[in-house]
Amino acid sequence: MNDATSLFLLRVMLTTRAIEERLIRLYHQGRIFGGVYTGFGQEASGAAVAAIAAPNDLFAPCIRNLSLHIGRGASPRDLFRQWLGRADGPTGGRDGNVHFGNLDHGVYAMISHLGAMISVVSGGVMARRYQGMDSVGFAFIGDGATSTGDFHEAVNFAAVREVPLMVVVENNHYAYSTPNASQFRCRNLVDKAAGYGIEGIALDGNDAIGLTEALAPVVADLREKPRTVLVEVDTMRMRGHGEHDDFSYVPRELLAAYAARDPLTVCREILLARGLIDPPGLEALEAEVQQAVDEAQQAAFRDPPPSPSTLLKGVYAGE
């Protein structure tokens, strides 16, 4: 992996964390339309997938994959516009704040985080392949959603049709407040791959550089030998299901163990150890990212909300 990719991963994760920290503050100030669901502690997988993907690839992120949006080119200002319900945001201030995407970036707007999007990205990849495009799909899913029928049907279909698809299962140990022990009986979620006759890969979900180095050759091989693979990344969400949830049901010792391997800390330490950045350079990068996020938020505050006169736009045919 080249130096530029390593620094890209850190920048994406720093930007993601800075935006979500600001969204949390705005939520508690009552300035956000809707809830706030963060990916604190889970930034690595979205950043890694963005780093290894190609222009014609397609993505189905979930509610904790803001790093995927940023890695694929979403601007901090557009993201603040979305949560602040601004007219120039991705959904024009008209939809739930996590239900956004950008097809110019290959990113589908999330319909549901419970497995329904796997079929969507599979179909999109099949269509592009029929058109002669080099396209691979990436569908994100949580540990709890692997228990749903949509997940089973979609993965089974993709496996049978040999869709070049990477299903990324972010195992953060809790489906809202339900622990894994009450969700499934297999030892590891990656073990489910065998039931579909596909390859399963288990990786550290808090090491963005390690994820990128491990997954890049797999994706390259999918382009040459189309098939579906299931990747389980072990991680932990470091806040509640949403900002309305105090996540008191999570053992503090479990949180402490994963906090010690915060993906941003892991990435910083690797870059410093490899000499790809020095402490002053790291400090400058973090300051640059924070300034960009501050300016994006202030710009989004100045952007207008949607006009009531456009209330029916897009609701009825011809409107």
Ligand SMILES: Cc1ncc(C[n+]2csc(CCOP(=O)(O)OP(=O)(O)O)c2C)c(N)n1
Given for the second form:
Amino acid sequence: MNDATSLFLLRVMLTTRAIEERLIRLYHQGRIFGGVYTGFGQEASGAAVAAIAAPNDLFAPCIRNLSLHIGRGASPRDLFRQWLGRADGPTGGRDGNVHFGNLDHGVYAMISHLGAMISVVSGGVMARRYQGMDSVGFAFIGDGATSTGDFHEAVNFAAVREVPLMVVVENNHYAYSTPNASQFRCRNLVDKAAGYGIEGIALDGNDAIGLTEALAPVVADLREKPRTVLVEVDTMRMRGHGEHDDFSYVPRELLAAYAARDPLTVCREILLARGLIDPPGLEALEAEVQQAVDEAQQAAFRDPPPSPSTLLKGVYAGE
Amino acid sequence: MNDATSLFLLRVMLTTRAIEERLIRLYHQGRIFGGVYTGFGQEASGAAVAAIAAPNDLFAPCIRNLSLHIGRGASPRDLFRQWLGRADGPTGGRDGNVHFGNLDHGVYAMISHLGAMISVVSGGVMARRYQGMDSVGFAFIGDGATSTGDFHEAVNFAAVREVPLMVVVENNHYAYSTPNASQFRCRNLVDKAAGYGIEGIALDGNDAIGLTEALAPVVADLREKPRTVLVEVDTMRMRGHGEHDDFSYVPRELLAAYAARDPLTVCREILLARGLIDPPGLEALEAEVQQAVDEAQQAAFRDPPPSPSTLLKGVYAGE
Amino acid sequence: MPVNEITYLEGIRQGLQHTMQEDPDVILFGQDVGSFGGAFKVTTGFLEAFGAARVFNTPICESAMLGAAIGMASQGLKPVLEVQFADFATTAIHQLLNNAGTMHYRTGVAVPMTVRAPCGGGFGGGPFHSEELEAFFCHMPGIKVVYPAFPSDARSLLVAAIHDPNPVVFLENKYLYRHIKELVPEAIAPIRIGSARVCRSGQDAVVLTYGAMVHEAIQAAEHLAADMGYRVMVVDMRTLKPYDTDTVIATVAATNRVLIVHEGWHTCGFGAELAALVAEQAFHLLDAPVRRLTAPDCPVPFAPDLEKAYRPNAARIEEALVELLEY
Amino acid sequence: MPVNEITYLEGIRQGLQHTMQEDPDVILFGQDVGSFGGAFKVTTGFLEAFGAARVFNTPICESAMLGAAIGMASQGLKPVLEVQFADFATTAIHQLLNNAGTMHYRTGVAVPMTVRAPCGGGFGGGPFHSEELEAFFCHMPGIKVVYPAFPSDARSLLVAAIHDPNPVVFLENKYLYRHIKELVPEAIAPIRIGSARVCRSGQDAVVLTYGAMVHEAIQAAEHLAADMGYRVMVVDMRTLKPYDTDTVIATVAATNRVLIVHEGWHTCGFGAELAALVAEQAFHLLDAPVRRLTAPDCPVPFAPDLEKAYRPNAARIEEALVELLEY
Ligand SMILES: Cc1ncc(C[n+]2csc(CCOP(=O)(O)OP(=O)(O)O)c2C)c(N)n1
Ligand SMILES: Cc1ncc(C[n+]2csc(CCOP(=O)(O)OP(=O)(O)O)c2C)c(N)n1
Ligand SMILES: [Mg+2]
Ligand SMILES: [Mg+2]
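Form predicted in complex with the ligand structure, per the form predicted on its own context:
Expanding to the full complex; the earlier chain stays at the top.
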């Protein structure tokens, strides 16, 4: 892995964290309409995938994958516009919060129905390959969502068609309030891979550099020998399901254990240890990111909301 | 396994075969309304499950499991009434062909939507256990139907709740015209068990006696230590998907190989070898079964169809 | 008779609690309904009160949840299943339509199950947490559909739904959960599924509606009375399948002008059914064409201004009523 | 202009074949559509003609099939997906309603996909192979719904559906597949989605219908003309969303009496939508209440006598028309 990639990971994660911290504050200040859902503590996997992927690749992020959006080029201002329902945001205010994407960046806008997007990104990759493009798909999914029929149908279909697709299961141990033990009975979610006849890979989900190093060769190989793989990353949701949720059902020791392995801390330490950044450099980077987020937020607050007269625009294409 | 059980298996399978042979003939004579779907060549698993099960057990058969119905006490006359849409048949003519059951025998009437019944029988068992009954569930499913989201959701849910449920996957190598290779990428369907954290057992699906011997202890253990298990049985659909289908897409050598291991032949030979029946006894049994089927068919043809005036009866319960 | 003020949400809670206390056959399950009390906290304390055999969390699998409920109901239990948002029931329509809805007709086995489905918008939920799907459910043979607008009705109708021997979809309007309060007696009054509620009398026109729009319609009618002296009747359909055709016809006879309001989509919505019924059976009673005021055929938008334009409200009901009254 | 007699099924086949020949972006997939040619043999020879990259079988997974079609369409392909029976689409309503139907509205990305869904009864298919689900599909924002009744329309409308930049549900009536023939020219005439077909002129009443019931209605109208001299117009709606409101209003203006017929369920069916439209916009044109003749709210029964009682037919349409004409 080259140095630029390491710094890319750090910058993406810092930006993600700064945006989400801001969203959380705005929510508790009552300045956000609707709920706030973050990937606090889960920034590593999205950043790593963004680091590995190629321009023509396609992505189906879930609600905890802001870092993937950032890594694929979503601007902080677009992010705030989305959360504020602004006219020029990624969904023009038609959708809110995490339900956005940008196909120019290869990123599908998720629907809420868990599992439903895996087949979509898989179909997108099928299309691009039919069109002669080299394209690999990346689908993110939670531990809870592996229980959906959609997860199963999509992974099986992709496996059978040998779609180059990496399905990244982010096991953060809870689905809303429901712990793994009430969600599945296999020991690890990667145990499901064999049932689809695909390779399964289990990794530490809080180490972006480790993830990038481990997955880059896998993805390179997928491009040569198209097939579907299942990756389980171990991580932790460090906040509630949304900011309305005090997550008192999560044992505090569990949180503490993962706090000690916060993806930003882990990445910062590796970069410092490898001499890729020094403390003043880090401070400067963090300040720069904070400033960009400040400016983006302020700009987005000034951006106009959609006009009610546009309500019916675009229900159908070509009209 | 005691002698009565062996003879039970033979009688159930002979009856099943005789009924289905008759249905096939009636179809080609144009005397059946709608299609005809049989389990020709797959009689062993349903018979074995019927042999093992206890009175309070519950069952979700699929379209190829007539032997399960017969084993649980469905009468040939009821069968013909069902296929002929008669008023006094199991569904009173509201439904046709394989879509019937009898909860007095513990047998759910399937809907066509593949995979949908696994959760139903699982819920039935949950209810019976809540009511203090000892009850185990048996769900049958085809190789093709393992691709449905419903299969996945139901098996996972049952596994997590530790519902004593045996899911019997009958791998007959085709789903309509689609061979295994276009349906799943795992080597064996039993490979899926690990992904649900449950035990998987692969067996010869054409040997009713072997199945009974192998599964009886498993089921006994399920009663003690409730949990879900996955059983894959290897078998072959010896006719078309339905009688309208000439199944020319199935290699004839494959059919020949399974014909040599026809469940009835296998069972007959074991019983003869074990001295549990002799050739004249067998002949007598076959004649008896044929006569019962003849009479049942004739009676059913005389049975009245439902009156059109009953069309709306029972859309709602309690009205 | 002691009287308490309760919210709509509390009405649902009390109905469920009462039924579970009286009848051990009632079982509750769904995503996060256990110690967490469900996404909307309707079942807080139920796990503790009724135990893990009667109250449990499920994995995320709407189809298997519905299937399990069908299985339980077929064995004589009365399962109550919470789907976290009605929107997610669209992943398992076949279990309702084809399995639950046909079992009694096909086999004579009753399926006394209740599906609690929080629905409706008005709080920035966006396209996937705001849907009104009653038209789908009402189109399904063998299914009953209940949709209360008041705390008292929510309480009574949930009891009725649970004891009904059929599969019932019990729609809960999320906007009303904490917005609507009502004084209710201790004892739960029985309400028959199939009976509408005349919420406001009047003889100049009638608004046929349900869910959150009932309260918007009442407000519109009050404005109109104050501003222009019109007396507008408001009918809360309250149960949508079966629905109360007698009350519909009687109120049309009494008013001769009909406005139908709902926050679900227009084309093939429940409003179409009501309008068709009026057109077929009360044609001779009409002094003006029947009129529908509904959400447009458009995903539920997130941005507040867009959702305001999307969702009918008191002001737009009033406007439509004026046009109708001046026809 | 050379003219051939083709079946309804052949019309579909030709429309699909033509489009695939002209446009390499059209991809066909579904259960058994490959060398087997699909459950109804609509695509026999397509795999051989267009190759395995454009024609392929899928596992049994309606949701993933629909999702994949959405993904392909979002990348500019024009996937045509066959669900084996429309009934099975109920396992994946969310992919249509929430994913396909909202993508353009939410993100500006068009989803030009076509879902071919064989539907309807009349052949002993029973409750799970005979359903008419157009009301569900028509209730979905962002989705178009097409339902031809004639070979020529099937051919033209399938071409239109595939080229439409939106998700289109293309309903194929199974009973008509081999029962209906028509003389058609070699060249495929373009038909606009949203235009009805006046199949039979008349001025005493109009039957608004679609699918297999078009042919029953024509037969009923012919009987009535022969027996009683009535001239009954028959309109094949042909496309249900959008539907041709202009033609509906014009034919009501011309006849003043309306019968709506379909073989789908009654409550919240597409007939309710048509009746509501007529009641709202053509009230002053009516000499008699609008009337619906539909299947009852009941699973589709298997037994021939039951299904005959369930499904509207020429005789019952005639009866209803006589009542309407004599009102
Ligand atoms: C089909 C479906 N059912 C229910 C929900 C409601 N829901 C939203 S998020 C969530 C929990 C998801 O848990 P998990 O997949 O582990 O993701 P995490 O939130 O932990 O990242 C639930 C139940 C949904 N979105 N879709
Ligand atoms: C959800 C769903 N999709 C499609 C069908 C149509 N269909 C009926 S049987 C069948 C093939 C089933 O294959 P398999 O599960 O292997 O069972 P087998 O017929 O071989 O016993 C298909 C595709 C269906 N019944 N349900
Ligand atoms: Mg999780
Ligand atoms: Mg098979």
